[in-house]
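Shown here is one chain on its own, the form predicted on its own, set out as structure tokens.
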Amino acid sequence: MNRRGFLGLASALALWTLPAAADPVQKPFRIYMALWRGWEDAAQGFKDYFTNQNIPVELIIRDAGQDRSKLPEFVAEAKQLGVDLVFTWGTTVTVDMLGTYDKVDPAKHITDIPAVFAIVSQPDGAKVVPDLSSSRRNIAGTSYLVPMETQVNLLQSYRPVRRLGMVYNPLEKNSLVAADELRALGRRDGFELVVAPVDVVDGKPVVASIAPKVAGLKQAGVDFLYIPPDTFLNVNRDILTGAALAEKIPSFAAAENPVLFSKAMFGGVYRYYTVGQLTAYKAEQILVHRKAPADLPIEPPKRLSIIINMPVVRALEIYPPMGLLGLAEVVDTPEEPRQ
């Protein structure tokens, strides 16, 4: 065979071995964003996925700054503009903006635009979905509560546990939800859960009162401080694990925050940022791959964190076993939350 003959003979090879390119895609996909309480980095790694995949989008943020009347003004703007898609913050959000899978009303809520959920403790919980297979509707979306049966397990191999405390918001759900599911497994395991929920005074819960149930806790003597996922108690995390502190009561953070940028002791979570980048993947086969929502199932990240506070650690003298410390990221240094 001559060189002319093999060059053509390779480049039909290659032509024929080397998959299609994808279709460019024409125009940026438009994405409304509906925050609860800003920026942070479950958005940012729901911004970054695309950058990182070279998906062109168009992102329209809003936030309700916590403000739940805002909610119906962000569904009827997303209607009205027409979106792609519709990304929700929070169970607050979720609920209000594309109520739950028993109680959908197209006037009130979302339901001809897909949307993905994220940061949503208890899906089913909390009735966004039926079940975790699938949303049997217009959404799919994430989970990123570590499951309470693996968080309590963690507790227990820092500490035995016998009586566990609770300072909550009654007003949110999430907290409701996961006092129910610490209930039921002390029955089976053979601790108690000791609840504190903190005052309400005209509808708002009271940030003074945080200090008073944490001492409350002590004096019935429990063992260790679980702080579930719940928007209140974040923002005043501070207050909450500082008096855990002084009270010299350890304490277990369902979410990130409290131990990385407060003083909880330690935590077993779901990276926000990670649950942001998953949320996009999920948007990303709604956009791009045109698969139905229903047919996605609601999934939590691979990877567990575990998180260790040290200089918490050394103020309660409550060091971690050996094989609990090997596993874990190990917070020394206090640092400053993103914004």
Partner chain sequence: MSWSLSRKVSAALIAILASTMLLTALFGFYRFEDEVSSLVRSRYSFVAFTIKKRVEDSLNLGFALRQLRQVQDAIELEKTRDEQIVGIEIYDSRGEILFNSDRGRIGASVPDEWLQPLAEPTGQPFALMDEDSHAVGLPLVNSLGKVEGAVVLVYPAGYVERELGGALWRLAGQMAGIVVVFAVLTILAASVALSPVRRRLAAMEAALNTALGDTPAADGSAAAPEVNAEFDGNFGEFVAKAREALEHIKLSTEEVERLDRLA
Given for the second form:
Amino acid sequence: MNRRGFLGLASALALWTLPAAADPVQKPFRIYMALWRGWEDAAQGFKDYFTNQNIPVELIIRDAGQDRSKLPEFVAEAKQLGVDLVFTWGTTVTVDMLGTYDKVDPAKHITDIPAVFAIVSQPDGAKVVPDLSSSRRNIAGTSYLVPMETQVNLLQSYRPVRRLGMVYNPLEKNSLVAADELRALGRRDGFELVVAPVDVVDGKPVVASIAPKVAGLKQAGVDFLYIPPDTFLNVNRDILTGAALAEKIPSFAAAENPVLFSKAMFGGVYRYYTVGQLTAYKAEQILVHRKAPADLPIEPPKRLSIIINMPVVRALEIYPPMGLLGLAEVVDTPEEPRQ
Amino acid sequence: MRLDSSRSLLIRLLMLAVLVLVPPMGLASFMALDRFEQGMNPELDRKAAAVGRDLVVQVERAVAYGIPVEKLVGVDEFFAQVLSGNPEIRYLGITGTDGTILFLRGALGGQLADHYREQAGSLSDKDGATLQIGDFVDLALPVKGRSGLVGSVHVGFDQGYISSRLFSIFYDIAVVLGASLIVAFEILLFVVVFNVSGPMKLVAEVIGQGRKGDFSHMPGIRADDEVGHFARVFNASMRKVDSAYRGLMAYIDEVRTGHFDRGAAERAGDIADRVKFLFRFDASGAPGFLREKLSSDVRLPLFLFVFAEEISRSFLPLFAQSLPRRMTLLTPELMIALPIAVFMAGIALGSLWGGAVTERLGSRRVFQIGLVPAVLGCLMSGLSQSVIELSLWRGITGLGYALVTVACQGYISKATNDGNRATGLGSYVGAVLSAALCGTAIGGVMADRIGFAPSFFVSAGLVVVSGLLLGYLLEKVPTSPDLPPAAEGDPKGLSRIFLNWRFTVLVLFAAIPAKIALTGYFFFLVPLVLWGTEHTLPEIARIMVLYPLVMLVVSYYATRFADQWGWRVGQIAVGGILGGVGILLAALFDGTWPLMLGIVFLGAAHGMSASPQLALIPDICWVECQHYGRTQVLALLRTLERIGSVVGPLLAAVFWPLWGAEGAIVAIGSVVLGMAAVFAMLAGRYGDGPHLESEEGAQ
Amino acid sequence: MSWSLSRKVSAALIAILASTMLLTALFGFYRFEDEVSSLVRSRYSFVAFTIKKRVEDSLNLGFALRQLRQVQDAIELEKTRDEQIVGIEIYDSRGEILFNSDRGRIGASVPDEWLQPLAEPTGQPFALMDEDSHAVGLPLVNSLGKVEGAVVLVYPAGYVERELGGALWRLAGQMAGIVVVFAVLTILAASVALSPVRRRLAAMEAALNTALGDTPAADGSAAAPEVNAEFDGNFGEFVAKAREALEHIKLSTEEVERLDRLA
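Structure of the form predicted in complex with its partner chain (previous: the form predicted on its own):
Starting with the chain above, the whole complex follows.
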């Protein structure tokens, strides 16, 4: 099984060699990309950046397919190939391949080759770096979660909220953390958080309980629904956002999918694509401009993507302020004429 | 001899100057403002159109997404942002198709509602319409939705905005006008003194002699004006009397030598003796011309010279800051302080040398010699490419400055006697301070317009003009070789003066801290701090002008006060403490006000204590003044206090990197205040101890 | 030409008036020019800013700068809206022009000094100047905070001279007129202000002439009192003393003559 998986991966091995624009004899940089769950937007943004900037790179792409046991093989392979840089996707890949700052083992981890990481929820919390200003070792990276305070400010800028509702899966730790943060910010900003965890039966969240929970929030008088970056809710986003729309509750999503592909009213996110580009920018600083990775701060993209779902807005008749509208990307149905 | 009280003549002429300068300037400014406003209007229209178009695009985008115009959200904040970014726009609004105001920010709806309703019908599909509503100009642009017109965006601007923007021009105009009035005063003073009161003073002297029967002198006046004409008539009368006398004497001589009768000859001799007894005529055959040096002769050239030198006052440290600093041995702050310190050192050296040289060569030569480094220094300061170069040339300028001012002082003290020397020196101080006033103010306005380096060239030009003027004036007066220095005593062993603790305390704790405050705080820190807090050059200059202004006023009254009450030590002590406290105000409050107050305090402090410092010397150094000469002792004080001038900017530059700009001000203020406090404490004991006279015996 | 006192005074005053007027007119003009050009610049900055906003919104969606074809249309539209705009161009961080209101320039390179403002991390607007044109520029920043290029709007320099030259020359003419009018007034006023001086000098001259003239002294003494009253005592005493001297010498001469004739 293990071996077959590796063979399958080996056959999927692909090489991208981009032509060097400025200097035809310039050797492309060799970058080892270790992914967790296949090729997605962050990887695409990473790759596109080099294309757009005319930087010749050779990408060696490996997908762990959410299988942690493959990661030691990746470490060995990257070392053996002697690549110029390693890209790691997600917290698991990053921690297993690069180690935490207090436990680095040159035998098990990549130490001599510079590395950049992306899509690590909490680079400092996961001990990848001691703090966000510098890794103090041979790695650099980006963060991708919008700080809760920024999310709340954005939400408030659409419409001041007095009672914020939140439906979540009590089994997911991320959501619990989000609820705590929201409660703290609510004390500061003067709003009350009303939580409605979905029912759990046999250790599994019950999909059918989502709509009643939303209705319950409506009864409790919430004026905005917060949709946390919760895997269970992401899967069942149509049910959740549909229920919110039916109850005429405007909804804010911390992830892009509920807004882009469902009926959440609006959201504020760092797009994976942009995060991938920013990670490539860090790689450029290391490879092309010869900067030490420790000198590069761990930071999110400069610009937040604000996404407004116009059909939902029209249905609710809760219109976005002009300033926000000017900054936002608008999702609209094709039959509606767009400017 | 007063023709007309020349003071009232001067006042009449000054009123004339104000009358001639102020109304045309006011009229011209008013016309210019009007024209400028008209000139800016079309451009405002275009700006309003550009802003309006962008707003329409954004509103139409929202409308296209299906948001009804009247239900737009957050328009107020949205408008507020545009308004704050474009201050010339007065208000922004959105109206519906019928002209009702849906949103409006920056104006009151009541003013506009009626106009909008009237306009509503005519706007329909046009590209836009302009409407004059009171002082506002309103541009209306249609907003179109899918089904046609849905409303309009209004951009309004206020015509008064331009006036308010242009109003700051008036500050510049006021500064130039004020300076012009001072220059006019100086020039008129010169014209009156040179053409009227000076010659008439000579006439008065001759008349004074004549009324006692002394016809030996005539006023030596060459002029082709009314005074000259009068002088010719006057001299003709003098010559007439004189020639009658000569005729008589010749006749008598003839009679005495030719007459055979001894008795007749003797009687003729008696007549001659009687005439000679009653009247006095010049022995040499014709009345001699009386000419006289006037202390006021040098006032105008001195004014111009100091004016030229003060032009760079408000921006010298900024100029130094803008130059590349190649040498990295010193901190950047010390490099900026260097030109001021070296300039002060140049002045110190120049005064030491100039004092000695004036006695030998005479004022005019020293003045001419001093002009060379002064002109060269100004010119080359402007051409300097590095701080070191600039410092070098400032040093040379300082040398020239010292030579010229020493020469002028020498001239004045030669032209005056003990009775009117105070008036002469008062005129000197007045010229220097009013020149500082004009130079600083004009310098800021000028440097803002033409740049630092060209301003130095203007300085050089003015120095040349003042040199030419003085050369011409001094030529008119016979350069009676300056008398060899009155045997004033032996300067050797002067260093023993430091044994006089009163002198040492005065130098260390009053004279030196005053100079540290002047150069370290006022010359160095103030321009840099003001520049750092986003003040323009003319503003800096306007603030710095406060110092000479306050000093001028305070010193006028302080001198009178000191003469009347003889409380010199107290004035020095209070002045020192006042200066230190003023500087320290910056630590207590934020903003520009404490700095301005500090400058006012400093001006008051120095105006209060400067002349008592000098006047105190004969009191506390009575013995030394007798022994070495008062001039020598005063010169020593002036030289020693310049140590403070040199140290001031350097000290401030050392403090700056340690505690920042504000910290440096506080540090300098503390030093000044601390030293002043020491002086105040010790000065309380000035009256104690062995009585002054009895110290002579102790020596 | 002789320089009378009032001429000297009026010449000095007129010179001061003229130079003050000139100086303030120059300062005022330059200040006005600053004001107008900052207004012009602010308008073009605003236009450039709307383009920047549009481009950055697109960059944020992940498009590469050189792919934004619709930007070309936008800048051509802005150019047609204002005939004074010389050109609008967008170039990348290496200086290659990607879009230009003049399509022929696309692909060319911008001058090196246009790239310098992009090196600064601030992303601040910048202004560029040469002899006959000004430019306002805004760096284009992508969502990573990285400067991708810049949009620059070029407009002609010398707005004030071109648009307002005539009016300003008329204004200068009016100011010159004011100076002339006040110069004439100055001459008149100076002459009035100095007339007492002139009168007294003339009176003293007359007194001298009468007292010491060829006319008999008796006439002089008759005329003298009223004139003398105007001076302070000394001049009268002087005149009297001078006449006394003349008379005394005359008498003495007669006395000597008698002695001489006696012989």
